[in-house]
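The chain that follows stands alone, in the form predicted alone, written as structure tokens.
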Amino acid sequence: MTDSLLKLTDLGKAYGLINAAKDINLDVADGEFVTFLGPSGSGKTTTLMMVAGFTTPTAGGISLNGQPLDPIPVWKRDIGMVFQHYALFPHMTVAQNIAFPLEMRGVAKRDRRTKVEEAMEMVGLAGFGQRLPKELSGGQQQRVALARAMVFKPRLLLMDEPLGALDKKLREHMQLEIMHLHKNMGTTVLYVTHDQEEALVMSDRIAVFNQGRIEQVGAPRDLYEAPETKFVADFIGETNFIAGQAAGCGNGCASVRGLNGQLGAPLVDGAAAVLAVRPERLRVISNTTPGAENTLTGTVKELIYLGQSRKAIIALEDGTEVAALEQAAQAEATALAIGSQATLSFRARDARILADV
């Protein structure tokens, strides 16, 4: 990573007792794309509203390109920000709403025109300029917001849940347009989500948030394939978790019930922990399979038809339940029925040993 354009030190926002941000600690880079991910109530609208500076940090700081930002007024801050429910003005025409902050920062009338022409070029609504709001779609509309907040072309660009309000077919296109925006234009973007497709599509990095830390950090590869803690496991995508104790912690590696896998973090033998394994990880075999690692035997409880997929929910002998994700070709090959007895197989590399927490 560059050198910071963003920096959290111990950031911190307490309502009394309360902690709904605490020991926030983020190096963010000139370019990068990164998504604020998890739950309601995880502290990541709260951060991002600190950094936007509509709310007051209790404790730590942020600095955006070297400077503090903590002394310097929201509307003097080279920030721009897209929320949620577009926040456009209704008696304005498009044109109008994108021009608003260049007006408030004294922008010459010649110069507002050009640029906002430009930013309408930009995503794609070129001749809506004198439309109303109310005569837009909602891809539309988010398309005028994400327009006014680049128009005056901010260091940093700030999402709060801004595909939240559309349909999943107009969400997922409004995804690649925003990424091909960030792409182009090379604006540094701090997003928000509790969406975790959204968050593994769009992000060059990923904070996950739990009850007001971040939990881990990383690329989407690696939160998804190499998770720290079981609440990340556990959020992003589905996964089987394996209760018992770790054995055999050293060299990276451990046990659980005797099913082999890769330390998320460091444990000692005896540890409360669990194995996690993806669905899609999980190999359906028959008992004669040579070389089988890692097997776990149970019985067939549902078939589930996902079209391109089939999830098989399958109970092993202890009552805990594990799923098994076959693509459509490997399902009619196995021919599992419910009721019927199923044996998996995965790769130690594919699962993860993390404290049961």
Ligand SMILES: Nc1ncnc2c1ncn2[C@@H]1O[C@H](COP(=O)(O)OP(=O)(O)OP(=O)(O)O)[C@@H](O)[C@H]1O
Contents of the next structure:
Amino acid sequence: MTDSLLKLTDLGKAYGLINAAKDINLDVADGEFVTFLGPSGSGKTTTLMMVAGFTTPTAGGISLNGQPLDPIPVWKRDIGMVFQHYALFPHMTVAQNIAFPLEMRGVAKRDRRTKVEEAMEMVGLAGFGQRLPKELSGGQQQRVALARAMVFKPRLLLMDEPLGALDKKLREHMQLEIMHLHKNMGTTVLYVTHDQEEALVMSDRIAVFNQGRIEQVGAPRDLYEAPETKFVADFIGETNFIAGQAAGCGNGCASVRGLNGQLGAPLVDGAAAVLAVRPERLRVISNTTPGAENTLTGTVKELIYLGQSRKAIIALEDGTEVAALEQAAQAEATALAIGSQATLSFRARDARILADV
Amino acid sequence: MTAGNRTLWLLIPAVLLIGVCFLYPVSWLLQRSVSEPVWGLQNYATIFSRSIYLGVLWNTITIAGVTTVLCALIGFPVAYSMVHARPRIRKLLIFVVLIPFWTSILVRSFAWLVILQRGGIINDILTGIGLIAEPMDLVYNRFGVLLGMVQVLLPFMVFPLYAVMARIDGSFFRAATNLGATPVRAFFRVYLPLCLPGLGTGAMLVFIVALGYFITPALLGGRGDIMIAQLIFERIDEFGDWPLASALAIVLLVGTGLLFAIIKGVSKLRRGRI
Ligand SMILES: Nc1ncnc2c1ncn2[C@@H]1O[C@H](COP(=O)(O)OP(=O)(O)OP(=O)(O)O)[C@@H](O)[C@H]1O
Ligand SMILES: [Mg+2]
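Return one more block: the form predicted together with the ligand, after the form predicted alone shown previously.
Let's see the whole complex now, leading with the same chain.
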């Protein structure tokens, strides 16, 4: 994964005064699986549509294999796409749907047939060729859409919330199938979702979108463990925020209200900041534990039994509520009762100091 | 007793209406057509053997057919614009398409006469600017008939098409181009086939209504453009020839019914695919 296949440079799309996407910079390596993750209206679809060619950028450029894409019309881009509602042609059979891109490329009839068979085999739909799309279940339609988008071996595969219409169980199953296909075929994938779990499971890298911009790009683990902005920390997973002023900013560390953490991004002393720490990084300790760093004390408000773990909601003196998640065995050892006092501790390297916006 | 059976009495008014106003007169016509002057099929034999009658039948079919094709060619872009226009423009377009429905058919046909006749506006303008030396025959011929009929029947094409087009998701066309189809190929391979149900309904409505058209061809057409409805009228009005007129009416009815059945059959065949 060295050479970048797709390059978005300062890409932007404005509708009048609204910036649907702005200053998008992203390099996607050959064979990579990159996910656009973000809340509704954050510009994910807009960016994808600019890559596909359905939307003309108002700023910046896109290049594929080093070639600028802007002058190339949609039908010559050779980019596969799976639409949110599949957009299978209702008047064509499954086989005709999958053969469509081959037909448009002038592939000979016999080659077409074998390639269609292969593609149906690949998505586990062998023998379904003569059915109409409406005679298939949602998951099967999804597979046809996938086969149709991949049968012509596109350089890049785009998927806009392809699993959004499926129920949870089928969605998880299809996630795995798409991952396997991606591995086996080596296709580069741009994937859009607003389901963070889906993004964490499937992606090599995730680009987190917020209000038309990319907040942070990184591997799932990096985004989860080392968010650079409050938005990212909040959007991915559950996080406790403790607000205050940044102090002692320098060599990557800082503190907020005397609690130490890693700097997510450069910050000046005195700036409004939050300390972000994940619930599973908070440990319940007895207040006699010697030498504990970064301690918080408060009153237990709620204890939530989650089977393999237990979540304690603790209100600090200033009213901030924090959640601490402990594995079942650990939770038994630190018996807490609602209304009693509790002390929490965390390691400075598990906490992030981020600008409060 | 199912709910369907218990509500059957709701159909009584409709059944009475059809019985009294349709079935009774039609059976009366049918009876006269085969019983006068003597029992037998002689009236039908006359229709299908005499060249004037065959000519009128042929006229009727071709005029209705060409009207249908023209309505489709003109109506398709109109319906498409209506679907893709902004709401205000769409309302305006719907209004414009509907205007012919709100004006009397007589007024409309006479208006065409005023516009198209040798001393009419169009000929005046064309001769005035010197584009033509002599006024052209724009009316009392096939051209006039088609113009008048297309104008009146266009809404029958536009609205079924509009209803179907409005429900076609834009992602189908986008998917087609994304998969490598040029816009032209995407139109013919994907968009047009998806419009076919609307086009079929519209064509059937236009054709069937056109088959029985009377006033427009009578006013705007020439001797060579007589359609079956005019012929029926003439046989009764001028000759009091009820038996032959009845036979003609039955031919029109059966022909229309047959066409209906054929179209239904074809669309079923298409759905049942190979
Ligand atoms: N054609 C358009 N005209 C005006 N504004 C638009 C248009 N298309 C999108 N927008 C705006 O651009 C912003 C980004 O939209 P986009 O569809 O990219 O969001 P998204 O991240 O895909 O959201 P979702 O998760 O809901 O699909 C939104 O505020 C939207 O209202
Ligand atoms: Mg979207």
